[in-house]
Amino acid sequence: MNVLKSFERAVKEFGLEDKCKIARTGCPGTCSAGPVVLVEPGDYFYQSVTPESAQEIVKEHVMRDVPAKRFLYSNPEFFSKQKRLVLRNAGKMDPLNIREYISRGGYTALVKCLTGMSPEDVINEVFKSGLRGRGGAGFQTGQKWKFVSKAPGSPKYIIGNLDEGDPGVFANRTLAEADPHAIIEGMIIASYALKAEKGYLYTRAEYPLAIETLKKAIQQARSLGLIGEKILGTDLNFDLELRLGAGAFIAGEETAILASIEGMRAMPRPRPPYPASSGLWRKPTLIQNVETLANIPLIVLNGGEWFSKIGVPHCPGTKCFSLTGKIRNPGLIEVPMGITLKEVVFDIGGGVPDGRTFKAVLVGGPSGGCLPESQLHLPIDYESLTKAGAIMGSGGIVVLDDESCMVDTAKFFIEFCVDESCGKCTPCRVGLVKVKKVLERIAHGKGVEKDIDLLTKVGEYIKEASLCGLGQTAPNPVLTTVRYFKDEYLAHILNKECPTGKCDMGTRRRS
C-alpha cells in the first residue's frame, strides 16, 4: 500500500492525473520480485519497487516517456515459456472493478451462451476441449458435466473448490485475488449448462484477501444482473454464495467439502454414489476446482477444438503451478501441458541458487513424488507423472538441492499427512503413523535394512485401501524416495550417518 500511495502522490505532484490511471492489481506470479508495477502500454514491468523508486518511475517513464531501465524486471525467462490462459488477467487489471474485467472481454462468453447456445451445446464444447479437472484427479470435465446433466433429481448444485491446503501451494488463492470474475463467469456458464440454480464458492478462512475480493466480485456481479433471477433478461436463475472452511487439508477433498457446506465436520464419504448423482444434500452436484472453472469462458468463446490443440492431445490446455523451494525464480506459473520438468525448473525457475546443485523435485504437494535429475525429461501430464510415482495434485512444485536429505524430506511430508488425516479409515489413520515411526527410527540411526521393504509394503497398502485421496497419495514421498534415493536410506541404516547432516543420529557427516 505504501508503494501504491507513493505513485498516487507522485502523479499528483507532477500534475499527471489526466494522463494516467493508477490501480491495484493481483499478483502476476513473480513472488520473489515484489512489489511489482506494470506500466502500460508496452508491458513495462518493474520489480522490487519502493516508495522512492515509485517517484522516479513516474518522473522518467510517465512524465518523460523514458523507461526507468534500472528498475525493470531482470528475469524475462520467467515468462518466456509460460502460456497464460487462466492467469491472462493477473497483474493487468483491478480485480475489484468488474468493468475492467468486462473491458477485457469478461462475461462475453456468458452472453454467447445465453443468446446462441443451448445447454447441450455448451456441454459438448467442454467435452470436445478435452479439459481435465485441475484439482488433481484429472477427470474429464465434459464427461462430469454430462453425468450431472443427466442425473435425475432437483435442485442441482455447483461448487467451486477454492480450498488448497498443500504447503507452498497458492495458485487458487492468487487466481481469486487477481481475477475473481473468471471463476464466477465459469460457474454461471456451468449453471446454464446444467440447469443448476444454486452455487457455492468454497474456500478457507485463512485467505482474507481472496475472501474480500470474492465478496466484492459477487456483489458487483449481482448488481449488474449477472447473478440472481432472470440473468441478463433471460430465464436463467443462479444464486452464488461464498462458504468458508476451517482450513483442514482434508477439506479440499470433494466429498469432505459436501459435509462442510452441509454444516458437518469436513470428512470424506465412501464413493459411490458420486457427487454427480448424489452430492450436496444428496442432490446432483458439480464440484470443480476454480482453475478448471476459469478455463470455461475461454472454451466457450474460442471453441473446444481450439482448446484441444493447446498442450498435448491426451492432456490439453495449461496448468498453474506454485514453483517454490531452492529455486532462483520462485512464483506462480502457468505452462502448457507437456512441457518438461527440466524446462520448468531450469528455464522458467532459473535453476538452483547459491552455488548448490539440483537433487530432486517434489511434484504434487505433500502427497506428491520426489523425482531425481534422471526424471527431469518427463513431460508434465497426468499419466507421465503418475507412472514416475508423482501426481499433478493441486499444482505444487518444490525444488530440493544437494543439502536436502531425502529421508528427512519424506518424514516431513508424512508428518504433515498424519496431522491432517481425518482418521476416518484405518489404513490412513494407523498406516501413516506406522510409516512415520519407521522413518523416525531410520532418521535417528536405529533403522534396520528390512525397514525399507516395510515402508514399501505398508505404503502400497495405504494407497490401495484408503477411503479418499489423502490416504491414497500420502505415501508417495516415501515410495519415491525409496525408489530413487535408496542409497540415502542405506547410508542411514548401514553406516549410521546422514549424508547431508540433516538427521540428528549421533554420527553425522556433512557434505
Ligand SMILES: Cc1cc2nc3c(=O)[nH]c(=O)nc-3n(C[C@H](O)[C@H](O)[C@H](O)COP(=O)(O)O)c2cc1C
Given for the second form:
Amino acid sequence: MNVLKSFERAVKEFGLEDKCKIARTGCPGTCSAGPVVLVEPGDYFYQSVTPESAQEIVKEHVMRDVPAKRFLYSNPEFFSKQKRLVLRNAGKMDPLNIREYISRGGYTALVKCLTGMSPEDVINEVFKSGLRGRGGAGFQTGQKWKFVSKAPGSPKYIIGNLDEGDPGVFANRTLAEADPHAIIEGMIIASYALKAEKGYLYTRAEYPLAIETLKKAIQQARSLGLIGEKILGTDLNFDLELRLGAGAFIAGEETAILASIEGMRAMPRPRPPYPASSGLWRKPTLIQNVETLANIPLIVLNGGEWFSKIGVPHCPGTKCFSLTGKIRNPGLIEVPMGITLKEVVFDIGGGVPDGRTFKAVLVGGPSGGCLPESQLHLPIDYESLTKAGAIMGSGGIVVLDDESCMVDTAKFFIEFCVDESCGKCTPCRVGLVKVKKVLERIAHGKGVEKDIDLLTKVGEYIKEASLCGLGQTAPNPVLTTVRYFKDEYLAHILNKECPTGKCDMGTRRRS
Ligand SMILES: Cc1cc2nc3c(=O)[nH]c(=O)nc-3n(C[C@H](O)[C@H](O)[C@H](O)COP(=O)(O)O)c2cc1C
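Next block: the form predicted together with this ligand, after the form predicted alone:
And the full complex, kicking off with our chain again.
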C-alpha cells in the first residue's frame, strides 16, 4: 500500500496524471521479488520496489521515458520454463475492473458459446481437450460434465471449489485475487453447457482479499448482464453466490463441501452416489476446482484439440504450483504438465539457497510424498507422482534442504492431518493418532526397530480403509520418508541421534 501511495503521490507531484494511470493488480507469482510493479507499454517489470524507488521510477520511466534499469526484475529463469494459461492475466490487469478483463478477450468465450455453440458442443470440446481436474484427483473434466448433463433431476448446481486448505498452498487464492473473472466465466459457461441455473463459489473466511475481489467481480458481472436472468439477452439464467467456509481442510473434499453449503458441518460421506448424480440437496451437481474452471474459456476459444496438445497426451495442459520451502525463487508458477521436478526445483526455483544442498521435495501438500533427489527426473503428471508415492494434490511443492529432519517433517504433516481429521471414520481418526504416537516415540529416542514396519503397516491400512481422500492420502509423508529415508529413521532409533542435528533428538545428543 505504501508503494501504491508513493506512485500516486509521485505522479501527482510531477503532474503526470493525464499521462499515467495507476492500478492495483493481482500477484504475478514472484513472491521473493515483491512488491513488483509493471509499467506498460513495454512490459517493464520492476522488483522489490520501495516508496523511494517508486519516486525514481516515475521520474525516469514515466516522465523521461527512460526505464530505470537498476530496479528492473533480474531473475528471468523464474519465468523461462513456465507456460501461463490460467495465470494469463495475473499481475497484468486490475482485477477489480471487469472492463480490463473484457479488453483482454474476457467473456468472448461465453459469447461464442451463446451465439454459436450448443450445450453439447461445449461439453464435447471440453471432453476433447482431455482436461483433468486440478483439485487433486485428476478426474476427466469432460467426462464429469457428461455425467452431470445426463443425470436426471433438476435443478442442477455448479460449485467452484476454492477452499484450498493445504498449508503452504496459495495458487487458487492468488488466481481469485488476480483474475476472478476467469473463474466466473468458466462457471457461467459450465452453467450453459449443463443447464444449471445456480452456482456457488466456495472459499474460506481466511481469504479476505480473495473474498473482496470475488464479491466485486460478481457484482460487476451481474451489472453487465453476465450473471442473472436472460444473460446477454439469451434464455440463459445463472445465479452465482459466494459461500464462506470456516477454514477446515476437510471442507474442500467434495462431499464435505456439499454438507457445508447445505448448512451442516463439513463432513464427508461415502461415494457413490457421486455428486454428479446426487449432490446439493440430492440434485446433480458439478464440483470443479477453480483452476480447472479458469481453463474452460481458453478451451472454448481455442478448441479442445489445441488444449490437448499442451503438456503430455495423457495429462494435457498446465498446472499451477505454490513453490515454497528452501528455494531461491519461491512463488506461484504455472508449468506445462510433463515438466520434470528437477526443472521446477532448479531451473525455475533456482535451487537451494544459503550454500545448503537439496534433500527432498514434498509434492502434493500435507498428504503429499517426500521425494529424494533420485526421483527428480520424474515428469509432473498424476500417474508418475502417484507411482512414486506422492500426489498432485492442489499443487503444493515444498523444497527441503540437508538440514531438514525427515522424521520431524513426517511428524509435522501427520500432526496437521490429526488436527484436521473430521473423526467420522475410525481408520483416519484412530490410525493417524497411532502413527503420530509412533513418530513421537522415534523422535524422542524411544523408538524400536520394528516401529518402522508398524508405521508402514498402519499407514497402508489407513490409506486403504479411510472414508475419504484425507485419510486415503494422509500417511503419504510417513510412507515416503520411510521408503526413501529409512537410514534417517534407523539413526533416530538405533543411534539415538538425528543426522541433521536439527530435530529435538539432535539437540539432545549434542548437549
Ligand atoms: C481433504 C481434502 C481436501 C480437498 N480440498 C480441495 C480444495 O481445497 N480444492 C479443490 O478443488 N479440491 C479439493 N479436494 C478435491 C475435491 O474432493 C474434488 O476432487 C475436486 O474439487 C474436484 O474438482 P476437479 O475435478 O476440478 O479437481 C480435496 C479433497 C480432499 C480429500
